[in-house]
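Consider the single chain below, provided in structure tokens and representing the form predicted on its own.
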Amino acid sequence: MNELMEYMPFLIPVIILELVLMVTALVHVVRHPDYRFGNRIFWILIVMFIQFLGPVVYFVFGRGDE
């Protein structure tokens, strides 16, 4: 626990972007119904279970033309 409580100061910070990451990805995700690839449930699965690197292939990867 101890050791835990020594690495808050970097970790609580990272926790922060990757939920916003992962919020702003989804409602993206929810209101574009365009993709490159994939569908909506698609996206959505990714962006949720693939830990901060799921919202950057989305942003990256997935978004459609606008």
The other form holds:
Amino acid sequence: MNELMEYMPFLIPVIILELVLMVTALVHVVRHPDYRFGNRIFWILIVMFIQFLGPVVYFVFGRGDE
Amino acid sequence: MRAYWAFTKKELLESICTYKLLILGCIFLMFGFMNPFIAKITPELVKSFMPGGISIDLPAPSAADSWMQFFKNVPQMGLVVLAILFSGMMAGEIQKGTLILMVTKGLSRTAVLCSKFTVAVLLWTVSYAVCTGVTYGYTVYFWKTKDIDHLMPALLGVWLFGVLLLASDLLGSVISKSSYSSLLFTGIMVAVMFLLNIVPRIRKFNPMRLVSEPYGLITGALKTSDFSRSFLMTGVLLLILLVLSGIAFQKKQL
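Okay, that one was the form predicted on its own. Can I see the form predicted in complex with the partner chain too?
Once more the chain from above appears, this time first in line as the rest of the complex follows.
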């Protein structure tokens, strides 16, 4: 437990960052139903369960043109 | 000049709307946090993975270890993300045909190209600076040492290589129609540099050196002067890429 406390200064910002990315991507997935490939469920799973890379892959490759 | 500023503003706005800024910021901020963290946690990890009874003495992680992580993560993962994000710099606009109207109305093609490149370099610089700042802050906080030898030239080398990647993305993007082929162009360029790295004679001139060996600078195995040829070569290559994309874009059918 003591060790965990020592790592807190790293862990909290990383978790916040991951959450920010995930929530932005999730909102985008739900609001924009057009994707370059895949469907909504597929992208929601990717964005939620692949840390960091999931949202990045969605925004770069999956996001459809508006 | 006014056209350039206007287009640059539009590019900046676009990078916010297409989430480029967000992604770059988050990824590089994360690297900034991860570098000192990985350096600190590695001995613990190794200890817990060791079967019982066996004990090895690992030196306590130092500030240099934290920077070693930096020079491993940023060139490997960070630059890949950078190259992928900016691969569609031109291709997107050419595919959608959004440039035609502006160019026929008198916006110079050079201004378009310059704006695109300026914004790309600006975004890269900002995210790189943020990443460096966070790593620096945490390293000072945990190890209480500020003095790392030759940190500045090592950092500058990685930054310059990032700019080179952006320039090659730009050229690839101008001569091809899709963002995938522009990514392929950058990939091939990096692969060629990797291959050339095998030849010891060329190695001294290879831009690859800026990202593959900056750790030598920090440990003191290499001197700054060892890198001067790579810096020069990268600068020359950068200029060639930019001039080529300028020429190619003038002749490109939009």
